[in-house]
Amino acid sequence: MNRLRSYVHLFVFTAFLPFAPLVYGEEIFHHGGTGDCQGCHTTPPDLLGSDASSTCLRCHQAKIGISPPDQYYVATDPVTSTLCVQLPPGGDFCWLKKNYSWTPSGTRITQRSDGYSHGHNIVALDYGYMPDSVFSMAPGGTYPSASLSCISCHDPHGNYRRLEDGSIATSGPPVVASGSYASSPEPSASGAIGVYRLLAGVGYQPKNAPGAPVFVADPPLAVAPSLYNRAETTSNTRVVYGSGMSEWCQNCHPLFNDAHMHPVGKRASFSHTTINNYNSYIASGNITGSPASSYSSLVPYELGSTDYAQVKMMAKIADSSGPSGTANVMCLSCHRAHASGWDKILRWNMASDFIIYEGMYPGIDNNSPPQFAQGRTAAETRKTFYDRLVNSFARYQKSFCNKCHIKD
């Protein structure tokens, strides 16, 4: 970690701002809010990137040489491996530049999955991520897709504050620290505290799109543990999110609302019964899960709280309770924000009758059938499943659905 000082005047604003809290007391760049100007711009308005991602990526792509997860890696350098390694809760861009293709048993019909599918198709040429190949625009909404970029979403300069009262503002009291971490101190009337991932707000268009809609809906509540890009073999990392997620989505995916094939936000609270089948659900034939240990970072959902001292006590890495009667499901609870390996930047692969087959990943290298591989190694696989270990799974574990919706 003490190379990040070394690195300070490189750092740029960021796709998903995976940094490590201020509890290490190093010199992290953003600190909530705007960073060094060097360190984006040689001189205004100009990016020492081709475009904006590119700019990002300069720190937030892993470096050569450096295989294991670090915390503000949200890409993974292909010339240092060719899986998908990092693993911070929103995914890894990298799953965007992997193309499968299978013939399932029986058939004669090849299927895809190409890396278009995969995730939001940032714009960073120099890095050799390119725009959107099918769609022109966001799904269920207007948002060009030659113009997405990290800056669509998160605010380079971060303006967007959290006052002492709870509003959000892009003016008052200055940044004096990130609010993204189970560890950010609250605001107070002398220092604001940035809003979750220096993530955009009300009235927000980037000046590289000044054709896409003006957002009109603030960051969401949401804390994230101070470790969070690693690997999941034995715990989960419990991003809390405690409410406006999906409204916030709607700001690009306007559509993507009530009227989606699956309803999303404040007013998709779970039922009685979604909340005992969470709670009893551990695997497909296992239903004897217990409400203080069933939650599943694969399947997360919403508070549905206001309450910022609730949602920083439960973000943690560890067995922690699953939802109660204020909870609501969210476009996070079945897709990541980046990327992931899977169509549609889904948590799972809801496209096969079984995601994992006779107690192991499948993998073309492992006899399974094509149909439940689909085209990928095993260690791609478990890559998606941020390497759980099987046996935490079914023999023959059918989807995650099941995890709010019991039919297996």
Given for the second form:
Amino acid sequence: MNRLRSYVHLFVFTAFLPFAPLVYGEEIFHHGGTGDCQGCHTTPPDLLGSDASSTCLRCHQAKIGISPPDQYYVATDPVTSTLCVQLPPGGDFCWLKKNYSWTPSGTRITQRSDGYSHGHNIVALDYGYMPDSVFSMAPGGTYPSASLSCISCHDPHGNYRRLEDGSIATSGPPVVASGSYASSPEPSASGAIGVYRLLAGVGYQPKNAPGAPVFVADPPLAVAPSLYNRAETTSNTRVVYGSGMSEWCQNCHPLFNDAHMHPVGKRASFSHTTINNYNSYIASGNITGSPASSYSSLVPYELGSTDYAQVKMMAKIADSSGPSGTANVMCLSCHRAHASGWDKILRWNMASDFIIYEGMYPGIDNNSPPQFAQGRTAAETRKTFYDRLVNSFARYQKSFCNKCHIKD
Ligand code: HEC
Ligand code: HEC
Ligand code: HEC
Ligand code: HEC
Ligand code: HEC
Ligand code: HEC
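Alright, leaving the form predicted on its own aside, put up the form predicted together with heme C (HEC).
Shown next: the complete complex, the earlier chain at its head.
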């Protein structure tokens, strides 16, 4: 642990010096595979935390006094900040601790947006994260909520790897690097590369959930930029999703396929109209966009590609180019993977007519009508937009379903 800590500090110190190279700097613990046993175990299999997720949060909940904060934080410590301030693509688990209620103007009926619905309720007793209080199992599946943890989705030992022939396996050449980044190396005969974000694949069932359904789909093909936990005030944090995300979510939500809200995956390829809509739409009433700059990480899509070379190439091009060719809708077009400020882990508030009202992020502290603020402060609403400037949207902004459909 001491050795690890000094690496962590060395990383923090050097990585943020001006012009310091960041390439592979991000790989200081898991290295795309199994990290140092002592980072998680006293003596294997005994964990350092009371449970699996608590063990992860020892490092993955933000520590105070590190500025700028480390990239790999996925939870804000509520003792140090009332706002959920971590902005990774998957979202900040801290939203699970935020309960809101409000009474829409002209009514007397109190509405609620409860914390449990803002994310996947990872059970982490040392950090106050409890099982989901309403769903006993994954909606559209049988995964037990009482066993939901970081290791339900991520293999703690990072065994899933991509081999030279492109296949994904749990054995073979050792994992030599993370596969999550545009800058990640390609596998060779002597070294395999970790799958995206240590996600689990075919045959996986974590040790702490012996009755849980076994995974039938491999991890998705995607790559993230090296700086992925940042405010999107002036530019997108663009994860390039290639393919397989919806199929992967369906490991636990098998009935949430095309019969759910919306078609997804291979069967939800963008038509010519959808491509044009996405590229033209900037905000409600503003459809003057162009393909070179239309991308928004609030409404991501998959390239519809199984080719790493193509996905990595795309990741190196400007962060803002929009869809062309074979893009498709996926679960993460509407949801985040971990948590969000809204019900059902949605990327934006789909339960409101206006997500921006009178040119302001609706808040209980700026006189916005309660049915738009929905119990949040303006600063909280702004965080759900990953700190974008409010004037990058319309004065009266409607749902981003319109990014692909342009209805209102
Ligand atoms: C990132 C954290 C992490 C690291 C690093 C890690 N483990 Fe684990 N390990 C876990 C978790 C979490 C479990 C599941 C324990 C549980 O839920 O009871 C586990 C379970 C185990 C088990 C029980 C059976 C199994 O395979 O699930 C063994 C044995 C084990 N680890 C050995 C090791 C060894 C040896 C190393 C170093 C080479 C290592 N672990 C590194 C987190 C980790
Ligand atoms: C001892 C500290 C430590 C512990 C414990 C720890 N992590 Fe990490 N984790 C890191 C660091 C540092 C990084 C960024 C560097 C890296 O990827 O090695 C990271 C990165 C990650 C990533 C992104 C890796 C990639 O290659 O894309 C995932 C996913 C992750 N951790 C999941 C987990 C899970 C799940 C657990 C618990 C089973 C866990 N971590 C426990 C320190 C830790
Ligand atoms: C329901 C499945 C699921 C659970 C539970 C889960 N993760 Fe993730 N995690 C993902 C997916 C999917 C991504 C990739 C998100 C993306 O690229 O949009 C991810 C991404 C990450 C990353 C990279 C940063 C980011 O947000 O993209 C880290 C670090 C990480 N997870 C750690 C954790 C830790 C620690 C826990 C438990 C506290 C956890 N995850 C629980 C599915 C999960
Ligand atoms: C390892 C199993 C597992 C995987 C993989 C998984 N989920 Fe879930 N999901 C669950 C469980 C269990 C629940 C119910 C408990 C909860 O909400 O915390 C749930 C709940 C949800 C909810 C409802 C949240 C609420 O409380 O209203 C949404 C939305 C969701 N998942 C979306 C996704 C998406 C999108 C993915 C892929 C990125 C995904 N899930 C992957 C197990 C999983
Ligand atoms: C076009 C947007 C969109 C896409 C794509 C999408 N969802 Fe949803 N999802 C929603 C909305 C909106 C809700 C909330 C519906 C409601 O409250 O009635 C929802 C609700 C859910 C719920 C909670 C159900 C419940 O009973 O509360 C789960 C679980 C879920 N989605 C999983 C998924 C998975 C898995 C995928 C990919 C296979 C997916 N979603 C794709 C928009 C979407
Ligand atoms: C990332 C782009 C994207 C987003 C965001 C999106 N859609 Fe779609 N939607 C599509 C595509 C692609 C299709 C398939 C047909 C097509 O190409 O127009 C589709 C089809 C539909 C259909 C026809 C359903 C069917 O079975 O054919 C409806 C209704 C719909 N979307 C509603 C919504 C709603 C409501 C939202 C917001 C919650 C939403 N969409 C968000 C891209 C999107």
